[in-house]
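A single chain, nothing else alongside it, follows as C-alpha cells in the form predicted alone.
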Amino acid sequence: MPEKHTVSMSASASGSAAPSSALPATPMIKPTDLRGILRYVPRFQGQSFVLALDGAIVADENFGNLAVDIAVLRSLGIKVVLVHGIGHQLAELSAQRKIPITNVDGTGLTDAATLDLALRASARVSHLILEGLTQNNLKCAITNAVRSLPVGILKGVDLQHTGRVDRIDKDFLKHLIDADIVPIIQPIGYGPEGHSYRINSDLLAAELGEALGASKVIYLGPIAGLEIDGVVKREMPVERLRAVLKETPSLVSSASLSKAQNAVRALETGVSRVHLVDGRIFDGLINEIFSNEGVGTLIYANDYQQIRQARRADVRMIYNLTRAAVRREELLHRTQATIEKFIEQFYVFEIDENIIACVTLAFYADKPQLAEVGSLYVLPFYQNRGIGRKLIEYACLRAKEKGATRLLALSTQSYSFFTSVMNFEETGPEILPEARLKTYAESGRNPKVLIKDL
C-alpha cells in the first residue's frame, strides 16, 4: 500500500522558497503538514530514492517548485539521486538547427548528428538542474558513473550510438551520498575507450534502482499516471502491470509505455514501489509519497507472497493460533466450527509452511462500500517484524478490489496499532451496519470502532 498521509507543502525545510509568481512571500507550512510529514521519517530515513525527470519537466515552469521538493525530501534524511531525459530539448535543438535526428527517446538508432545534439541537450539540462538545486542550498555533482556498451545491431539495424548499461559504479555514488551531495546522472554513458552513448533515461532509472538497492523509482513526466485503455490507474500490482504489457500492450498510452515496461524491470529487480507522477503539479512529489490519495500511479511489487487466504484444513490451526489472544479477551471467541462457517473469510500468513498469523476480512451485503477487518493475530515470535501490518495492508488491497471505499476495525487492547500504524481514525458504532452494531451490543465487550478510507 502506498506509503503517504495528506499534506500540502508551500516551502522547502530548508526555508529556501521557490519564485515569487509560483509561491507566496512567506512560507505556509501548517503543523498538520508537519505531523503528516514526520510520520514517515522513521521509515523513509535512509532510503535512497532515484527520482527520474523527463526533460520537459526541467523546461516545465514548475521545475523551481520540484527542486523545493526535492530539497524537503534531502531534509528528511532521504538519499536522493537524479536521473534526466533530453527528448523535449533534443527535439528543440533538431528544430532550431535544422539537423533531423534519428531517434528522440534514446532507444532507436542514434547516428553521429543525432548523439552530437544529445550531448548539448544533456548538458544543458544538467546545468538547468544544477542551478535549482543550487538555489535550495543542495550539493550535486555530475557523474560519469554509467559505464556503457554499444547495443549493436538488432534485427539487422546497426543502432550506431545508442548504449546500454554495461555497469554502474554504485560505491563512486554512494560516496557522494554520503557526503551529502546528490548525484546527477545524464542519459549519457561512457565505454571503455571513452566514447560517449546515448541511454534511455526510463531504462537508466530502473538499473539505478537496481544498483543503489532504491526503494522507489519515481518517474517525473508531463502524463497523469499510467493509462491504461484511456483511464489513469491510481495503483497497480506490478503482476497485473506485466500481464497487460504481454498480453494487450496496445491498451497502454504511448505517453506512459516505456515507464510502465521500465516499472516492471525495477521492481523484478528489487525496487519494491514505483511511482509515475506528473511533474508539472505544484507539490505532486511531496503529495504522491507523503498524502493518502496520491496525484499519479504507485505500481508496487508483491510483498504479500506469504499471505493466502485460509482453507478449511486450516481451522484448527488457526483455531489453535488464536486461543491464548482469546483467553487474553484480545479477540472474540470462535469455535472450530464457526471458524469453518467463515472460512473464506480468514487469510493467513505462512513462513516455512507454517501458519503464524491471520486476519479476517468481512462484507456487508447492505453497504457495500464497507468492509471490516478482524482477528488480527500474530504470534509472539514473529511479532515486530511487521507482519501484522502486511495483513492489513493486504486487507485494504483486497476490500478496494472489491469495491470497498471504508475499512473498520473493531478493536478492545491494539487500537493503538491501528490508528498509530494503520492511519485508522476512531469513530462511532453508529457508523456500523444495523446487524452488526446488534452483535457489537451484545457481545458486552465494548471494543473501539475505528475507520480508514480506502
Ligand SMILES: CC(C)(COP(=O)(O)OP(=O)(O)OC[C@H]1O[C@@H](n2cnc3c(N)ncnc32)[C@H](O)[C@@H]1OP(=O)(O)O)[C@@H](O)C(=O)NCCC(=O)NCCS
Second form
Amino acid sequence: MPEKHTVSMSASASGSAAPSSALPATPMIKPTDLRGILRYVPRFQGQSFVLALDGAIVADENFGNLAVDIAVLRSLGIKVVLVHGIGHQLAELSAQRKIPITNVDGTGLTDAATLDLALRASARVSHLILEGLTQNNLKCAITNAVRSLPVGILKGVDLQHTGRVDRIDKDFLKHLIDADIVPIIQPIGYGPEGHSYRINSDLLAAELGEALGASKVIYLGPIAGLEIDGVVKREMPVERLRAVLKETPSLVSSASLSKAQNAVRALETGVSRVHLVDGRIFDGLINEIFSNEGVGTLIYANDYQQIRQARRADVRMIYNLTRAAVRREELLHRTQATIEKFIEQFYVFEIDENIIACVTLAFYADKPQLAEVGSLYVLPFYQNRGIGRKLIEYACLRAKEKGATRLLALSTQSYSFFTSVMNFEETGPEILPEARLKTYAESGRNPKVLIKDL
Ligand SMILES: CC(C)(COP(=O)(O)OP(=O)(O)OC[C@H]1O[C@@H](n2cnc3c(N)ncnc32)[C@H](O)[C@@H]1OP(=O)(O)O)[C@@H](O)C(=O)NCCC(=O)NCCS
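Given the form predicted alone, state the structure of the form predicted together with this ligand.
Zooming out: every chain and molecule, the one shown earlier first.
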C-alpha cells in the first residue's frame, strides 16, 4: 500500500502553535509516536514534496498550524516547495474594489484588470506565507523560476494574460532548496519580455512536481478530498481516476475537479503520489503523510504493474520458487496440488515473464474484516530491492478494497521484516478465527502472529 502510516503526530506538540479554535483538540504527541515517526525519516529524507496551497487555505485560521507542519517536514529532511493559489483573495479584491474579473482560477480569460488584481492578490498571499514561515524560523524566497508563454487563442477566444508553463528553472529551485531555503511559487509566470501571466496553481503544482522529480504533490484546499458521486474517496489508483474523468467527469465534484485533472497529469509525468487534503483541518497535512487515518485522498501511480494474480499455469513455477524457502523452514510446505487449489489467493511478481516473488492473500469467511498474507517469498537475487515491500503494500490495498480493516501475517523467521519494515505489530494467536487457530496449532511451527491496521 502507498505510505499511509500509523503515526499520530500533533504539530502543537512542537510547542509553537495552538489548535484552531473551531476544531477539536488533538491529543499531544506521545513518546511512542516519536518512535513511529522516526521510522519514516530515512524513507522521506531527501525527497521533494510540492505543497500546493489554495488562497482560501492561506486565509484560513489554521494556516498558522500548517506553517508549523511545514517546518516539521523540513526538520525531517524533506525538501519542500510551496506553490499557492489566489482565487479566494482575487474574488475578495474584485468585490471590495467593484472591479469585475474575467476569470477567478487562472484557466479562463485574464484581461488587464483581472491580471492587475491577480498580481495584488498574489503579493498578499505570498506575504502571508512569508510571515507564517518566518514565525517557524524557515528561510524562504519568492522566485521568478516559472517561465511562461501566453495560452493564446482557444476556441476563438484570446485568453490574453492567461499563461501556460513554458519552462521551470529547476536548477534555480534546487539551488535554493540546497541552501535550506523554501521556494514560494506564485501562480504567476514570467514571459521572455518580463511580462506577467496568470497560471492556474493546480496546474503549476503538477508541472513543478514533474520538473523537480517530486515524490509527492499535496493539494491543500478547502475540500475534504476527492469527491466522486458525493463520496470522498480515501485512496484511488490513477488509472481509475483517469477512467472516471474520461467517462463520467460530471461525477467529480466541481471543487475537486481541477485538482483531480492535475493529479492525473502529475502522476503521468513521474510523481508517485498525489494527496488532496483539507488544509483547514488541524494536523491534516501531518496526519495525511504519517497516519493511516484517511484525512484526505491519496491518488497513486501504478507501482504494481509487475504484480498480477496467479493463474493455474503458474502452479509449478510458484512451487519451484518457494521450495528452497520451505526447506529452510522459512515458508510453510505446500504441495503443487495445494497451491493449485488455492491459486486464486496467490499474487506473483514478474520480471520479463519470470515469476521472481509471490505472496498469498486469504480472507476468513467468519471474520470478513480480517485478511491474512502468507507465502511471501522473493528470490534471493532480487531481495533488498523493494519487491517484498511492494507485494505487502499491494496485498494491503487488495485487502482494503475487499473490505478488510486488519491484515495478519504469520511468520517464523522474517517477522522483523513485517514489524520493522511493514509496521505490523505482534499479537497473540487468539486473534485468529477458530478454524485458522486449529491449523495454526496443528502446524507445530509456532509462528509469531503479526497484525496491521489497514
Ligand atoms: C523477507 C523478504 C520477503 C523481504 O523481501 P525483500 O524484497 O528482500 O525486501 P524489501 O527489499 O522490500 O525490503 C528491504 C528491507 O527489508 C529488510 N529485511 C529484509 N529481510 C528481512 C528480514 N528477514 N527481517 C527483517 N528485515 C528484513 C531489509 O533490511 C531492508 O530494510 P531497509 O529498507 O531498512 O534497508 C525476503 O527477504 C524473503 O523472501 N525472505 C525469505 C522468505 C521469508 O522469510 N518469507 C517470509 C515468510 S512469512
